[in-house]
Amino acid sequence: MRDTLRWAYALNQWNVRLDVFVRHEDQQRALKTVSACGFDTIELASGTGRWDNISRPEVILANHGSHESFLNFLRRAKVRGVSSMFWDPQAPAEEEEGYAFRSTANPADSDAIVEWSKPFVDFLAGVGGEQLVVRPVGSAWMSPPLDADGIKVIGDVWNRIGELASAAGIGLALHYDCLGAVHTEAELTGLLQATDPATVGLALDTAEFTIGGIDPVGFYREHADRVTHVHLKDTRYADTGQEYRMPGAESTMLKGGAGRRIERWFYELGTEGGLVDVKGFVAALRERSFSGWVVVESDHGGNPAELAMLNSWYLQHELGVSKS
C-alpha cells in the first residue's frame, strides 16, 4: 500500500490451529495473498514449538539459518520485510521457556520475563523490524483487580524491557487487550503514567478498545504522543456486562460468545454494523502525521484470504489508499 501512512498486514489470522500453518508452502501462500492485496510488510505473532515455525525467533532461525535468509523467504512472495512482532509473556512457551507460567503482575517473575524478551528484541533488530508489540498483563479473570501499586509493578517490567529495546534500535508498544487486567481507560492511563514515554509506547487496537468500552478516536486524540503502533480492525460488539471477567474468558467470551450467540468478535474493515469509526480514526492519524505502522488484521475472524481481500478493498475504495 502506498500512502502517507505506513501500512502492514498481520499474519496471525492464518495461524488458527497447530496443523494449518506449519509447511513453508502454506506460509508462502499466505505471504503471496498479502502481497497480492497490496501489502509488502507484515507483522509476526509469537508462538511456541516447531509447529509455530514462523512465530518464535529461535525456531525461525533454526528453519531459515539467518535473519537474511528469512527475509529472502519473505521476498520470494514479494514481501519486503517485517514491521513488528507481537509477544505475550503470559503465554507459556513450552520448548523455549520450560513450560513456565509467569505474569508481569508478579514481581518474582520480572527478571525472567526481561530475560525472555531478549530473543524477540534481537530477532526484530536482525530483520529490521521497528516495534516489539506486547500484551502488558494477563487476563482479568485470573487475578483480583489491580491497584496503583500493582500497575506500577507491571510498568517497571516494561520500563526495563523498553530500555533493552531502545538500546537495540527498536520500539516497545504495549497492546491493550479487551480481556486484560488493565482494562478500564483509567487503568490504561495509569499504566502509561507508570512507564517511560521515551522507551515505552502504546499499541492502539481499534476493535479491542471498542469491545472494552474505550473510544479509540477520542483516546488517540488525547494520547497521540504515546501511540506508537496501531492494529486496525472492526467489531460489531462491545462487552456490555463485564464478560471479560468470566472464568476462562478466552474461550467462554471470545470463542463461546459469552452466552449471546456471538460467533466472532473481530471483523474486517467496513463490516456491516461495525462499531469502529474507521474513517474517523484514520483521519485522526493523518491529522497528527502518525509515523508508526498501521497494521491491518482480522485476528481469527474468518477465512484469512477473504478477509485480506476485503480489508484491501476497503483501504483502496473507502480510504483512498493506493494499492501500488
Contents of the next structure:
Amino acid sequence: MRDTLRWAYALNQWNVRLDVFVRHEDQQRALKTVSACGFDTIELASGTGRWDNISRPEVILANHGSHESFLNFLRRAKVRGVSSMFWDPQAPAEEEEGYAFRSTANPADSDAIVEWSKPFVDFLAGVGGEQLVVRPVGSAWMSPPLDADGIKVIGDVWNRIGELASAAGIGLALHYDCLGAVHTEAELTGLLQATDPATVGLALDTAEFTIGGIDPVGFYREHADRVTHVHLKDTRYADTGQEYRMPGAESTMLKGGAGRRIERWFYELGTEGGLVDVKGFVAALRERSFSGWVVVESDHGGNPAELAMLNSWYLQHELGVSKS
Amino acid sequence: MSDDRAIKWSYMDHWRSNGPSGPVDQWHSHKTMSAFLKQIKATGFDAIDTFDFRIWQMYGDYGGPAKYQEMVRDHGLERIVNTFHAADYDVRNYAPHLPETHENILEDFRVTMGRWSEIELDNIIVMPATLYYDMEPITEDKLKYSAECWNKVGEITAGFGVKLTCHHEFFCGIQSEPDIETFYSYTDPRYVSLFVDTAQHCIAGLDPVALYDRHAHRVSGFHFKDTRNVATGDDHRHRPDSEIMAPTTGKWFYEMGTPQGLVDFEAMMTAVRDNGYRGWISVEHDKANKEGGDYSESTAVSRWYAKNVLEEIYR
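Since the one above is the form predicted on its own, can you give the form predicted in complex with the partner chain too?
So here's everything in the complex, that chain up top.
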C-alpha cells in the first residue's frame, strides 16, 4: 500500500491450529495472497512447538537458519518484512518452562516473564521488526478485579520488558483485548499511567476496544501520544452484558458457548452493521500523522484469503489508499 | 483499452464461497456478488468474463446486462469483456457437425446476441464441437460441417460487433492437433477466432505456445490456467463431462504458478509479447475448490503470478 500511513497485514488467521500452516508452500500462498492485496509487510503471532515455524522465534530460526534466510523466504512472495509480532505470556508455551502457567499479575512470575520475552525481542530486532505487541494481562474471569496495586505490578513487568526492547531498538505495545483483566477505560488509562511512555506504548485494536465498550476514536484522540501500534478490524457487537466475566470467556463468550451465543465477533472492514467508525478512526490517525504500523487483521473472522481481499478493497475504495 | 498497458486482466466467472446457508456461488445474492467483485478488484483484475446462462440472473436480479455491468463498475472494474456460450450440445438438435441442426444453432445466436446487445462484448466464446463421444469418429466432413456452422455464426456475432471465438476443451470433438488444424483450415478468419485455453490444450497433449504461434493472427483471447495432468486413455470420452468424470484425474485445473504445472506461462507470455498481442487475458481456475482448494486464495495467487512473473515479461 502506498500511503502516508504504513499498512501491514496479520497472518494470525491462517494459523488456526498447530499443524495446518506448516508447509512452506502453504505459507507462500498466504504471503502471495497478502502481497496481491497490496500489503508488503506482515505481523506474526507467537505460537509454540515444532510446527510453529512461522510463529515461534526459535522454531523459525531452526527452519530457516537465520533471520536473513527467513526474510528471503518472505521476499520470495514479494513481502518485504515484518512490522511486528504478537506475544501473550499468559498463553502456555513449550519453550517457556514447558508450558508453565504464569501471569503478569503475579509478582512472583515477573522475572520469568521478562526472561521469556527475550527470544521475541531478539528475533524482532534480527528481522527488522518494530513492535513487540503483547497481551498485557490474562483474562478477567480468571482473577478478581484489579486494583491500582495490581495494575502497578503489571506495569512494572512491562516497564522492564520495555527497557529490554528499547535497548534492542524495538518498541513494546500493550494490546488491549475485550477479555482482559484490564478492561475498563479507567483500568486501561491506569495501566498506561503505570508504564513508561518512553518505552511502553499501546496497541489500539479497533474491534477489541469497541467490544470492550471503549470508543477507539475518542480514546485515540485523547491518548494519541501513547498509541504506537494499531490493529484495524470491525465488529458487529459490543459486550453489553459483561459476558467477558463468564467463566471460560474465550469459549463461552467469543465462541458463542453461552451468554448471547454470538459465534463470530470479528469482521472485515466495511461489514454490514459494523460498529467501528473505521473512516473516522483512520481520519484521526491521519490528523495526528500516526507513524506506527496499521495492521489489518482477519482473525477469528472466516476465510483468511477472502477477508484479506475484502479488507484490501475497503482500503483502496473507501479509505483512498493507493495499492501501488 | 483506456490506458497505455498492452495487457489487461479479466477474471472468468467461476466461484464458490461458504455462506451462512452453505456453499454458494457469487450469483447467490447481491451481497455475495458484491463480495466477489470486491475480491476480484482488490487483487488487481480490471474486468470480468461471464457465461451466457448468467444472463437470466442479470435480468432477474439486476435488471439486465447493462444494469449488472453498472454494479461491476461500481466496484471499480471496467466491464464485462467476454461471455462463454455454454451450449447444451445434443445430436438431436444442436450439434455443429450435423448440418441438419445448424439452423437451430444460428437462431440461438441471433437471439443470444440480441440479449447481450445492450453492452459491449469483445468475444462470445464457444466450444466448437459436441462432446467427443457424440462426434466420434472425427472425420474431415464433420470438421468441415462444424467450420461451416461457425462461419455463419461468426457472421451473425460480427453483426453485433462481437467476435465468435473457439475454445477447445480436451473432451470436445475438436481437440487433437490435426483436427484443430483441419477445422481452422475450413473456417473464415473474418468470422471465426481462436481462444487459447492453456490448460485445456495441455491436457489434450498439445503445446499451447506452439498452437498460439501458428494461429496468433486469429487469436482473440486466452484463458490462462494451469494443469498437472495430461489426459490418457479414454479420459476425453466420459459422460456427461470428462472435466468431472475422467477416471484418472479428480481435479484438472489449477491457478497459474502452481507447483508441477505443465503450462510454460513464461514462454506463453513471451509469445504473447512477440506476437504483438494487445488486449485482455482472462484468468480462470474452474473447480478450484475441489480437493480442498479455495477460490479466493487461487484468485489472489494467480493475480500475484501475473503481476510478479508475467508482467515482468510483457505488460
